[in-house]
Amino acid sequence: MNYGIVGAGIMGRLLAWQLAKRGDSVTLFDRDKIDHGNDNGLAAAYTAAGMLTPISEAESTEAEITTLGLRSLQLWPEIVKQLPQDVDFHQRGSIILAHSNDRPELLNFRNHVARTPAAIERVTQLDSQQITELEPELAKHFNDANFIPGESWLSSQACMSVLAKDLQNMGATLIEQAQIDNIESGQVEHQNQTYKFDCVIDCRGIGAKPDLPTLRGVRGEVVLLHAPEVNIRHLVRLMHPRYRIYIVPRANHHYVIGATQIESSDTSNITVRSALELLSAAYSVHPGFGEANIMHTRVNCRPALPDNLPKITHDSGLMRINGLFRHGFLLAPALAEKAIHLLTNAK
């Protein structure tokens, strides 16, 4: 089969490869380059944390969101496995804490995953021992918490780069820096050009809102610190009246810092009150980010339709995949998955 795939964010990109992985003719089309893997893209990919996290976010999402997010929890390490590179993929497990000020807050969360059976199940109690023994730092200031075991997490930019490249190895077609004129049943216009298709599969996220009008943007910030003095190895969420700040470790001492979720579609500089939040709260997670270096910060918008639900819809030559909201890397490949089968059933 020969597939057109218009956008190449996560969900884009990692379908595309998929397709190519089992033999498909793919081309790709995106407004970026495709130099695999810029982090300056537009797509919203570049500025996620890349978190795997189902369980965590189990109290802030749908149920439908917790069920595809589990089902990715299994497909991302055979997916990291057949990578030629690495991307920084780590299964460490989740630690969700507060402050005694905001114990309630962790109640919350145990009594709304406790309504989930697929999630309570995995949730483990801390004692401050316990703490001590998963993340001695964090001991000094906490004595109670939760973790999630198998909550997982990659470098967003490493994996779209390693895709962009596995994708061009398997002889895929990148169009970059397309700017698309029309998409419809078995077609794509493009700078005049009608490229024809099988299947066209429209991946752009909010790019489609033309094609989608009650699509919208909503914008989040993350921090990226390096930071010597602090020796976290897991994932940590702070759960705050506010805000769910997480803390996701990279390599060689840097962390992502994030937790934004404004409804807006405005991709201009992170805002201070968002920056003094955010590092505030890692600062109170861990004093060492006092003295951390920021190295960069990131805006930028995710897709989201009127229900926060991703859908997929399917008819006779065209594809739409759209509403990953601040989920792209957790449900990309369960996504996938689904997108696959409706293809080959199609036949």
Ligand SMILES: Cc1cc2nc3c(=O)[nH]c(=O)nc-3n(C[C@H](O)[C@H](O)[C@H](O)COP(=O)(O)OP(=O)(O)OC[C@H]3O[C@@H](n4cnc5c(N)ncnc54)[C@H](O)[C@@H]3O)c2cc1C
Second form
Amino acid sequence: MNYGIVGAGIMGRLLAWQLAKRGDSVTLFDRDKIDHGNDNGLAAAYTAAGMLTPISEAESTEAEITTLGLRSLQLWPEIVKQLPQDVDFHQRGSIILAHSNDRPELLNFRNHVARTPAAIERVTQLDSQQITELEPELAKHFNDANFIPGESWLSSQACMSVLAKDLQNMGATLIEQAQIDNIESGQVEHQNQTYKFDCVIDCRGIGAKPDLPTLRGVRGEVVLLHAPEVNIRHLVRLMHPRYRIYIVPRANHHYVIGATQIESSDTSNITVRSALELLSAAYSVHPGFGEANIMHTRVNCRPALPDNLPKITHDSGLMRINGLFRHGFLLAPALAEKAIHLLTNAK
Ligand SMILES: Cc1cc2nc3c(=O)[nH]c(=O)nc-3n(C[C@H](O)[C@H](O)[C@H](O)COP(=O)(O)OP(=O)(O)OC[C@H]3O[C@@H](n4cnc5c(N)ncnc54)[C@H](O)[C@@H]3O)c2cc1C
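Structure of the form predicted in complex with this ligand, given the form predicted on its own:
Expanding to the full complex; the earlier chain stays at the top.
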């Protein structure tokens, strides 16, 4: 089959890669450059912290996200194995912490996750001895925590770049810096040229708003720190009544601190308030962050539908996949699997 995919964010790119692996002919369009190396591009995917954490997320999402996320957690290791380069993928698990004054937040976390039985059975409680064994530098400040083995993360920038390279290796056609505003069943128009396909797949994220009017952007801000005085090996989430953060370890003492969640499609630079909140909360987890260098800050909008759930629609010759909201990396493998099932059964 011959597929035209519009939008080379994580959804379009991973689906293109899966289809190309099966031997289908794939053309991938994006308004941006398609390979940015380890740099930043327009897609929300470049801003993502790359967390693959369906159980932690069960605290604040619907069971559907947990189910899809658990499926993706199984699929990611297989995907990573097939990629030609390292994408900084780790499966060391998440530690959920709260300061002693906020201990009820840990109980709240467990109570919320308990709404989803498949999630709560994977959460274990840690005492101070167990925290010392897992993260000695955190044990000075935290006496109890929750632990979720197997939760994973990867470098979103590396993953985007490696997928682009492998798509090229497999002979996929990449059409970059092509703003596509006219998508129809079986065809894509660009600069007076019409490209014909067996099926067109719209993965434009927030760029699909003209065709999906209820789509909205949800602003998110992250900070990358270089913190030579910090040694944290697990993904850490701080539960706090107001300033919740996550800390995602990257190579050579780099850490992604995130993220804000603001109902706005503004993508201007990070605000002082957000920077203060994220960085103060990080410093409260580990004083070594006080001496860290700020390497960069990033802002982007998560594409969300009114129910904050992902949606696949499929009619002859046109599929749309959108609404990945906070979970694009987490959900993309499971959604690609669903999409391929729909495309195959429609033949
Ligand atoms: C601060 C932040 C942190 C996040 N952290 C995580 C995380 O840890 N884990 C996780 O799973 N998710 C995370 N996310 C969410 C994740 O980034 C999104 O869910 C995901 O990027 C959505 O994927 P997508 O492919 O649908 O859209 P995008 O990644 O936004 O890609 C859409 C693509 O379509 C292209 N496009 C748009 N319009 C057009 C057009 N007209 N013509 C051609 N091309 C077009 C864009 O250039 C872009 O490349 C985070 C998001 C933010 C903002």
